[in-house]
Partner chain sequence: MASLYKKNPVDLLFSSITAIASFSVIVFIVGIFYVLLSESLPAISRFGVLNFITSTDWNPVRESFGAATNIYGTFITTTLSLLIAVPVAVGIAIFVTEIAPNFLKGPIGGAIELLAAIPSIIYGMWGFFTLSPIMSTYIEPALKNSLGKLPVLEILFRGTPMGIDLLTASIILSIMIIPFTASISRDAFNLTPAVVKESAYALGATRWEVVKNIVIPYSKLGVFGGVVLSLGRALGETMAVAFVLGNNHRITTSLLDAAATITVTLANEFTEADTDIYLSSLFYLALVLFVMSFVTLAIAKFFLLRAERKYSR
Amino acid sequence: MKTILKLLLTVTIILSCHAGNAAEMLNGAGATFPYPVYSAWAYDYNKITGVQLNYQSIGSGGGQRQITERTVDFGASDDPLSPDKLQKDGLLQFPAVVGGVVPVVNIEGVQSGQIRLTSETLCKIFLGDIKYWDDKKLTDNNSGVKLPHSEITVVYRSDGSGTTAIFTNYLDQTCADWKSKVGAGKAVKFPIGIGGKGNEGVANYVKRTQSSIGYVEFAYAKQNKLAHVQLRNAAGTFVEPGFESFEDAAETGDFDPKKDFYLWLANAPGKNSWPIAGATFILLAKDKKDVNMRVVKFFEWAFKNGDNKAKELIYVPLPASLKEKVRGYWKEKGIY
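Would you give me the structure of the chain only, in the form predicted in complex with the partner chain?
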C-alpha cells in the first residue's frame, strides 16, 4: 500500500510540474517541409525566452485538421487555405518562410544551369509529349548546348507533398494542357514517369538515372549537387534558382492580407523572379486570442532574428516588404 501511495504521489508531482510548465509551452503541428527551420528557431527562442515550442511535422493535411479541431496552438500548411475555408473554420493565416522548387536534370554532357526550359517545354516533358532531349522545342532555346538523342525519364514525388503542390500549381497556371489533363494538388495522377518517395527519393533517382528530369525542393538540389535548369519566368527572362530569385518572387508576388495571403506563388511577375515558388503558412484559431499572441510573438522574433538561421538551412526568409504586410495583418486582427 505504501508503495502505491508513493507511486501516486510521484505521478501527481510529475503531472503538476507538467501543468506548471504548460503556460510556457506552444504546440504546433503540420507541414514537414518547414520543420527543420521551425525547430531551429524554436531552439534559439527557447534559450532566450524559456518558452518551449513543440512542433510535430505530421504533414499539412494533419496540421489543417488539428488546428480546425483546436487540438494544437497553431497549424502549419504548405498549401494556402482559401479565405472562404478560413472563414468557415474560424482560422487566420499568414506566410512564414518561402520555398522554391527546382527542376533538376541528369543529362550526359550538360552542366548545372546550362539547359533552359520554358513553362511550355517543362509541361510537355512532364506530359510525355516531348520524349527526347534533342526535341526541336528544346533545342530552339538551347542553341549553345549539345543535347543527346536519349529518351527522357520523368521522376516525380510518389508521396503527397507540398513540393508537388507548388510544382503542379505552376504547370496548372501556365499550361492549358496540364490543367485539363492533370490538374494541381499535393498528389496528382502523373501521366508518365516513376515516383520517388520524398525529396531525397527523387534526388536519388535523378542522380543515378541517365537522361532523367525531376523536381525537388531547392535545398535538396543544392545538397545533392544536382544539375538544375534555367526557367523562363513571366517577365520573359531566363533565371537561375537561388535565394535572390526566390526572394524576388516573394516580393513581387501578390500576397494580399485582405485575402489572408491566399496565393500560389507561381509565375511571379518580377524580372528576376523564380517562377516555381511557394510560401509555407501558419494557421491560427481566431477564438484563441491569448495563445495567438504568444505564437505571433515567436514569429515576430523569428522574422527579426531568424533570417540567417533560415538561410543556413537553405530556406528563403520572407522579404522585408512581406514581413511588413504580415505585421499589418496581425495588428488588424488584434494579435500583435
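If the one shown is the form predicted in complex with the partner chain, what is the structure of the form predicted alone?
Coming up is the bare chain, nothing alongside it.
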C-alpha cells in the first residue's frame, strides 16, 4: 500500500518493465478522479506482464481532447460523451469503475462527518449566498456542532474536469438557482472562490485554507486526511461517503451499451445512496483497432483481478452483469 501511495504522488504513471522483456507502452490521459485506482492496477499489471502504462492525470477535458486528436492510446473522462458526440469524433466509450465526489471542509474544531449539508445549503454556499459557517441555514441541520462565525472560502477545479461535471450535474439537478445561474459541465464559471488544478490542487488548497470547502474524489479526501461532510440524499437520508453508499448508487444505474453506456449517477434514488456518485469512462478511437485491443486487454485484466484493489481505494468495481455488457460491446466493435 505504501508503494501505491508513493505512486499517487506523481503526475504521470511510468512503470518499469521486467528485465529482459521488450518494453510495451500504453499511453493514456485524462481524468484525475480514477487516477489512484488506475495507478494501482497499472502497478500490478506491469509486475505480471511487463507492460508499461503512461497515464497523464490532466483532467477529463484534456483526456477527451487528446483522444480526439489521436495523440494517446486512450482517453479517460468522468464526463460521459453522448452517442452523437462519440459518432462525430469517431470514438468508443465504456465505464471502468464507479466512485464518489465529496465536499470536504477545513473548519476549526469540525471533524470528518460532523457537518451535515443538504443540496440547498451546498448550492447556496457555492453560489455565495451563504457566506459564513454559522449561517442559520447551516446551524439548523447541525445542532450540537459549533460552527464559527468565519467567512467561507470556496475552492473549485480550475481545469476542465469530470469531477466538476459530476459535481455540477448534481447541483444542476437539485438546485433551480444553480441551473439558471451556472449550469453543469466540465468547466463552469463559479460565482465565487479560488481554483485548484486537479483533485490534487483542490485537496491542497482546502488542506491549507481555514474555513474552506471544496470537492474532490473520495480517495483524495482520504489520502489528504480531509474532513468530509454528510449529505442528504434523494431519499431524505443523511449519508456519509464510502464504499457502501457509492455501491448503493451504482446499483441504480441502467448502463445501455446501445447508447455507449452514456449515463449520470447523480442524485440516485437508493435509501443509502451517496448523491454525488459517478462512473468514470474510457474513450477509444474507432480507427485504432490494434491499439484498442491492447487497451482492452489491460481493462479485461483489471475487471478480472482488480476488484479488491478498487475496493481498498474506495471505488466500486463494475457489477458482473455490467462487465459482461462491456465485454459484449468490445466484441461488437471487434476489439475483444
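Rigid core: the largest C-alpha set superposing within 1.5 Å between the two forms. It should be emphasised that the depicted structure is a prediction, and the values quoted were computed from it without experimental measurement. Positions refer to the first chain, counted from 1.
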field: Threshold 2 Å Cα movement between the two forms for residue 271, core superposed
entry: no
- prompt: After fitting the rigid core, is the C-alpha of residue 177 off by 2 Å or more between the two forms?
  reply: no
Core-aligned CA displacement of residue 254 at least 2 Å between the two forms: yes
query: Rigid-core fit: what Cα movement does residue 289 have between the two forms, in Å to one decimal?
result: 9.4
- prompt: Once both forms share the same rigid core frame, by what distance in Å has the CA of residue 66 shifted between the two forms?
  reply: 7.3
